[in-house]
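A single chain comes next, written as structure tokens; it is the form predicted on its own.
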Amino acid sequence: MTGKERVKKAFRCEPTDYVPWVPFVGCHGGALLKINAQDYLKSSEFIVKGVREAIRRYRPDGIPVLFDLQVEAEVLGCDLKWASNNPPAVVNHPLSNGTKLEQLQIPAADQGRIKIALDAARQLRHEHPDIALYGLITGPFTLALHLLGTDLFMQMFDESSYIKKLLDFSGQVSQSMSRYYIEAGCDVIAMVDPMTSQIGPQQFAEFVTPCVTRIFESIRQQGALSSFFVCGHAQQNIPVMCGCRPDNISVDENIPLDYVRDECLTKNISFGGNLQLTSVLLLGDEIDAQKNAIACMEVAGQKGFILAPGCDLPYDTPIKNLEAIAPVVRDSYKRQVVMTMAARSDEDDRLNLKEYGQADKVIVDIITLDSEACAPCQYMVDAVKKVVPEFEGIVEWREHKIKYRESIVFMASLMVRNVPTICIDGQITFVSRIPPRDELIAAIQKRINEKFRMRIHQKKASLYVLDGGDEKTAMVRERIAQAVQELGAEVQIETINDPDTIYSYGVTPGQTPAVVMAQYQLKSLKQVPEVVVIKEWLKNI
């Protein structure tokens, strides 16, 4: 049985010989060659020459020809930020600059990066004919959101027929893209939609089923095969995408792999996902890249099921570890071999930030895939860029990509379990999830809010009334403890007479009496505080 073969009977949900095993090779393949994402996304030579690599080295049943979300809005005017190790990122969003629908065209095959990525496709369908090629489109939500920006969901309520006009002709636009790779060879349209992750069922219902829904039909009257791809915490919009009528539906570590299989099987829909792609593949090591693909394989079953990491490889991904998920696929002895071994935990790496956030100021935290290369993570970060300058000196905002291990360990600290995600002094706030302006504003002002109020109450403080013989240090005396008591204020007064005390607090003779305020604030109570804390209460000093 061939690689194509066995990823087909998968998606029919038919019986096969082993699960088949598809790597999500984009820009991950320029590392193969070691060349820049940006030089590897903007040339078919490159691109074969990286897939074929990737074909080599990781022996998949089926593989993408291209994995990067930006290729049609690029074509539609959306300018791109390019980076090195990963895909670009929109930067303009050409509907909210000025530009009509009405002035949208088509893209044509010939068009932009679009004329690269076909022809990448027809190379490696000649060259490598037992394989399952995917060609990977945008979703028309995530590529409506590309051109209008974050203003779609607000226009959601306000104008929802543009909006569904927008959708309408960002689905005609995926749907030409699917004819496109069809015709070069393409057997596995995957249309890749993240952004519906940010929208409920009813929403998804109204606005996305519509035009997705035309595009598998379409793709299945032309004799391919469709894949629905969804990242972040999309659990809820599970049975919407399966009434859609895809052939599979693929999901990343957000969403329970077992959840996935009940639902989809259940409608004889296969499955694909969800490897780890940081934790693990890019930051473990060959067990750890095994003992996943098999817990993967053991919860999903051998029906219907495609293994796969949950979205576009980092670029850096250690090539060792994507060797060997091959051998555990499929080899039943190594797989045997594989679980005698003991699991490593990170429960000791995790920090205690049980004091985190007592520092004056607020601090957002957004944890993150990567805002350059995952679409959510990238509006997330551009909305809260967007309204801290709204508390200018009060708020910071830091974010955590995951792609690199002390990240990971912050994120497991703080019990994140879902990316994007946004905490407010350590504390989850907004899941997977874009928030409004004013739902964002809202909950800064909140903690705001409460730190005032805390800091209020955890603020002591002591008066020293530094007396040099003086006859009106009684009368010092008697005004503050008539001002302690009109507020309520918990004050320590001591008066201090020695003279070499009072000249410490740099108080001369002839100067007394004087009145030295000293504050003290609670930081930590039976604990031992991490640096990272300490060193937040430092920056106030």
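Residue numbers count along the first chain shown, from 1. Keep in mind it's a predicted model, so treat the numbers as computed, not measured. Throughout, rigid core stands for the largest set of C-alpha atoms superposing within 1.5 Å between the two forms. First, how it differs from the form predicted in complex with its partner chain.
- Core-superposed comparison between the two forms: the Cα of Gln427 travels 2 Å or more.
- Asp110: CA moves less than 2 Å between the two forms after rigid-core fitting.
- After superposing the rigid core, the Cα of Ser413 is displaced by 2 Å or more between the two forms.
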Contents of the next structure:
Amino acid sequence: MTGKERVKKAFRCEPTDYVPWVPFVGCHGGALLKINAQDYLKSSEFIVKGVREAIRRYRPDGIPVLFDLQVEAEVLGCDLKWASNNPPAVVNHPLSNGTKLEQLQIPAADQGRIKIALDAARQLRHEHPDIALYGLITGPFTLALHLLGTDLFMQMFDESSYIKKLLDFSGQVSQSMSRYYIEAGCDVIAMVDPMTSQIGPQQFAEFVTPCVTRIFESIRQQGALSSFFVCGHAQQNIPVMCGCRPDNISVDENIPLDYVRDECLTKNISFGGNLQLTSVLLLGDEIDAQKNAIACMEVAGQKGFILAPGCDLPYDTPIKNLEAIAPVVRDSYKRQVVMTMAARSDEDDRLNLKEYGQADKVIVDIITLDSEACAPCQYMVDAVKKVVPEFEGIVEWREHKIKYRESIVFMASLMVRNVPTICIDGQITFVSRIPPRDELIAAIQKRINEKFRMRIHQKKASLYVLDGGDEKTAMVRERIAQAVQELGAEVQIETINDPDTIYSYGVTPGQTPAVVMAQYQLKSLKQVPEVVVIKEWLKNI
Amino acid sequence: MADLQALANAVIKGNQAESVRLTKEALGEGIGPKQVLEDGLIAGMGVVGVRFKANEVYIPEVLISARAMKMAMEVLEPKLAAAGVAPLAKALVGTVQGDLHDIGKNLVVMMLKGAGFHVEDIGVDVKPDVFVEKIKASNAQIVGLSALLTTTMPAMDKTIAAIRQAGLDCKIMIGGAPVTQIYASKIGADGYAADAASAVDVAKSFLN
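Since the one above is the form predicted on its own, can you give the form predicted in complex with its partner chain too?
After this comes the whole thing, all chains and molecules, with the earlier chain placed first.
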């Protein structure tokens, strides 16, 4: 099933192999190309490159050509203030500055940035026939606000017939834009009308429903699919939005997804959303993004759902957060791993494993979900099991199943983030990859060699010459001194005369002169080692 | 006798003409301007605020109610001044540097005015030093910062730092779509308002 087929099926509430994923890449495409939002949003070439890069990195099933709700407004005479890391903002409103509604014309396909968007749509259609391409248009209410300014709200009471005429005009603009995008090859027309969140259902039904219903009907007649995007606190309007008969409704995190699911599915309308834009995608990490994606999918269920951010992705959204989503969408095993790790411990619970792996033996830790239950984990454990006997007792292996809390703590302490992972003496060595036998042997051997070298450097010793008053003691000392000098060894030599101390070494005065050697090994510095670590040391005694 | 409940209802419905007429009538009958303000206009806007928070009314209704109150205030204000009635407190509200959004900020201004605060609206895209300058000039006790973009939220931090550095003794509250209580606490704001009606509650809490 291609991404396009998957999105289309989900839109029709038909079963899909997995939930389609549609990242709303707008000015964020500029960040992917390391250029500012203004340059990006003004060039079809950059838009194509940015979307191409987003497709490569985020592996989506569908993607918008452009996410900029000021394109139509700009053509209709609104001045824009551009920003380097945001879409532009409308700074004046022609209908409040003397322009008459009758003077405004429906924009043509070759006007202003409409042409740029359509050129980009055609090119992307050509390059990516298997991805659902979204053409985003400004919804009539939001466009009307751009044209008139916030006076619109009060004029809904004072001059309702004028506002209805204005909405009829902006609805015609939306309808034309949808036709242009469909002709350019888009599969889905997403009508984005965030400002409707500011009004209640009665006003919505009176002012917005008539023109919006016509737009969705016209999209349907052209054989394309429609989505109604809203963001903000718009829960009150979901039922009236459904009444406009779009194929899909997409919301942000301000509206509970289960509510949208129940409202939409009973009317056989698909729905989408509502990854958290700021707190998770922008400010969180990959694990947060994956957890949020899984939470959305669990609430939404399999039927008629499109996983998407709540709105236009912020310019600076970390790329790795978005890259982390496709794997959990497509792979139920990865979802299971993330959910198990959701119970991961806090920083405070982590063990200090700085000194881990200092024992004589080499320790191979395999972090798994459970090798009895998951195939990749099983193969990884088998690979280690087969290799270890070749080292004849100097390598030990252990499996840590992260279904147990202590294993999760251990995993977090070693900074392991993927399962399965092989750590050799606490160092992450193979991540989510079962190493070929030779590679695994080489990695373990490398560690053995390192330890051997370290041990030679680290070892210090003392030689105690136990002197019971015998004349031979001086000779013993001389010979030890000579040996130490010849070897260049770092050894302290100490003569012990106290009979009690001599006895403590199990030597009687009659047995002197005797020599006792004590070896020292530096184990930790300026820290309190964990018990688990000390145990490893003690095993060598 | 003039009906202050009817005046409150006129404000709730956003009926400008009725609000002005009932205000004049009440004053004409010798009801004190403070009582007309509190039992008529502020009482009406208070109901609007409660309904707004409960999602019973939306922005257009709040705006027409605020406009009805404003028209009535034009009649009432000279009388309040003559009677020496001081506003609840002086507040100053603006959208921070780099952000041009004003709907949320305008609503906060209206709701605060509706609750009896003297409010100065210093507009959008306001630099930290301009906030400092305007607070000094107005002696505002309460300052509201608005931001709608994640990218302009850091300007709130800078503005608060500038106000604190200038040693100004005022309470600062912040709000806007991406703003949260956690962020407010992090940058040292005195309060966070989730919506315009809550901004009134936060501002009032500063007075206690």
